[in-house]
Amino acid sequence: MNKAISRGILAVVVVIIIVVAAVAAYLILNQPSPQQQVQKTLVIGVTDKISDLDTASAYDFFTWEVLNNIMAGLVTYKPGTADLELALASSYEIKDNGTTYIFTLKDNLKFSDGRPLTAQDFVRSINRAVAINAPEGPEWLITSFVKNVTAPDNKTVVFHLFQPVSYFLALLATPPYFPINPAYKPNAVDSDQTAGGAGAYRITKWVRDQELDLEANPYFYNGTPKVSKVIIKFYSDATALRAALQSGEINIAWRTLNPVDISNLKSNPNFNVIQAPSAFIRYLIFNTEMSPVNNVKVRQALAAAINRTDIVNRVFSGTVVPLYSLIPIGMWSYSPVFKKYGDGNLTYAEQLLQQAGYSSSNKLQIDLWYTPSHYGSTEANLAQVLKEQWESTGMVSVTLRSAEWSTYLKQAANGTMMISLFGWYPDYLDPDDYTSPFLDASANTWTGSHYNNTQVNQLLFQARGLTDINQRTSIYQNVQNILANDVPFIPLIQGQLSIVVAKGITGVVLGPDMLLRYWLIGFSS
């Protein structure tokens, strides 16, 4: 070997050694401290619960939020807006007068465990949810609209609808349409399955009602999440949630702190309180086949005796507003139909109770159910205030009963509760989502109301096939009038979103869909 070349090589080697040593020294000296390393992990605290991790059965808002972070669909809402954008799909076209939707998938899609994701996975997942037909599940979001779904090749998904549906793209942004990992049981609900789908995160640990650990999905179609690990901790009540936030155990307190806690934390310099308008509603469900609330006069009387202003002030410290329909205020076609009963109209309530055969010596005996933690620590107070309002007639006796969330859902679906308190977050941003799930007999089995009005069923079917907003508005206003007459549900209040974050947390976006997207959240440098 030429000595000059040899010396040259030696010099290069020496330079490389020096550079490597310098880099190593820099990395050692600049290695994140334990505190900095912890900041790679985002910790979110909630008082809510996950019902189950199976899209065929899960039908509650917080579980859907988790599913939206561990799974993905063809389309999604653009963060902070009501606008839909493509997700797993790269393009789509609509044919046959709005009854056929054809989607082309993005290239090289994978589930979070690295398995290839193809059009057949959409077909398998959707057909599975329909076949399982979980009693409290959301399969109606498929069966009410989709005649069949096919995959002519690995990259094409085709939906054939029974009729045109003006909001079908919004339906596709809901979990029943998400492709799930083949690890899920093919023919039964797999409630604790952690395989997930193709979302921003994958599950690494799941201890029911205690902790859910997520790590960034290296195959996520939409880039790298801002934090590599997210831990969700579940707390028994709002008091424990606030304590965890103030002790630094969690970075974010989300669903749900007490209204008074939110007010107090606004003045704390260590936290930011982020609030946004909400389409979240609270309401009562009646089992219309169970005596004595199978009498419409009884339901109307109870509607008249409710004082929403009292509820707003005493239970929620003025952080919510009274609601007089199932369709939320601010959404087109909203009509305050329950105002005809008044608020705390005891005279009218007493008249209706007398017509139903009740008196101070022959009191109406009813059971009111609530779930103690799912909607926050205000729930027992809300139930107590309703009891007081109804008993103020002098003709009603109320027994309060409670059950934890998973049991509560099953009791509702089985129709074992006489009157129950529930809340609703939107599945899709359309008046249909505040009417069909409650009033359409083919979709409302999860409520346990047993409500079935042929005229309402026909009106809702008609409305979903129309594209003219004026025609649809007229139908939904008609439906709301029937709702106020039949009273299978009583709307109570409409809320707002509130989330409290530690200083230094960035990327929290609250939009009309009210889903928290964990992959957008990070730490300021």
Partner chain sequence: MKPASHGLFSRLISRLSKRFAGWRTAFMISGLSIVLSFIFIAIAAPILTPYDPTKGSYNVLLPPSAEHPLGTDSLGRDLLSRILYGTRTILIILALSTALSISIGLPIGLISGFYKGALDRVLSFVMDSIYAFPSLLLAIVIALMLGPSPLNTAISIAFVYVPTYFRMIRGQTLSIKSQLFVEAAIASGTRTRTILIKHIMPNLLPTLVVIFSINAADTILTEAGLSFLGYSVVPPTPDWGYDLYMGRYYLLSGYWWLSFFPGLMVVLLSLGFALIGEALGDIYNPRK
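For comparison with the form predicted alone, kindly provide the form predicted together with its partner chain.
Shown next is a single chain and nothing more.
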């Protein structure tokens, strides 16, 4: 290197330093406020991800929410309730003892790009989802119930079912039944397709894991959205989401803030916290064949020692509610059967443990399993608090064990975990989805509970075929009572949806379907 080069290097270094300093100074002095840039745009922040923008393969809550905003189906939930109302359909009738459903469509339906939408589009979309049969996909929501779907004319959709299904209308509100734009690849999953369907919004831009831009669909069947531009921002963790809310970068922090942030933001005058019960439940699974929890007295004692209020406060900062049955609070037939054990009822727990032959010198030795990341950052704390509560009887010694999600699932199915923490999101809002997958011996192998009660199996089978809600209610109440006696599972808590919005945001409606409807949200003037 000669002198010229070295002088050149020095010059470059000096220039870089000056430029960096100048830019930094400019940024600090001339800071554009984020609120100014997003005046009439609604920005919603999430930590969730969009899996596929395709009804044939998407099968997670957040993607379903987005699909519900860019697509529509025959029926939908009335915002904020578990009641169904007609959407793209104008009327329907049920024939043949509940095995035939005939829907008439509204007039002049159009996709969000202006193409006409006919009954054939329903048939095409539904058959496509079935034919693609995506791995981990939702097509079973169709194939388990629907024999075939036809379109006798442009305005009529007919479903023929294998047998009567008491909750078929609820199934029709799920994305696999939505009509999708013909632009979707006909024979394969079209993950990044932004054509959508006939929803309130259409997509203008999508950068995976970073940003989704929406604009109002001028052809929407149900009026004009309050805000014409919506941006969904994706954050990789809850702390970043909260920081973005506080810096004004986003107007709404949606799924999922940390519990502590939600309770902390409640006292912040710049934000409103809106909460609604969700259909998500958390519970413990016992391997009822593994010693020592094969003793029902032991399981009952552990149920009595659990203090749900303490869990709600210390682990979840008060953002969830205690749950005393596998059927969630607010759903018909719910009965708080585990209340009979009390909450943190140590006297009763000790009594039961003594009956089972344990004492403070001869302690019950148990393993509690959890999976560290699948259920959020609070999971390890949940396990630790349960350990504390059980050990405060003085007769129990708990070993905590953890495994990553895949190993965890495998161990559950193999029945190698003594006690494990799990959670359940429903596929459809019906007590059947909260009982059969756990208590019906033909459906509960995934839990590893080895629970098999002939009476329960029969009751559940009977309820599935009935249409009368009163008859079904009494059966599910009966099943819940047996559950509380046998204790193969212990319900812990029910989730709560929490959404934090900046002051001046209106129209945020949350219901049991857990989906946010962007088109109802607006700015108060």
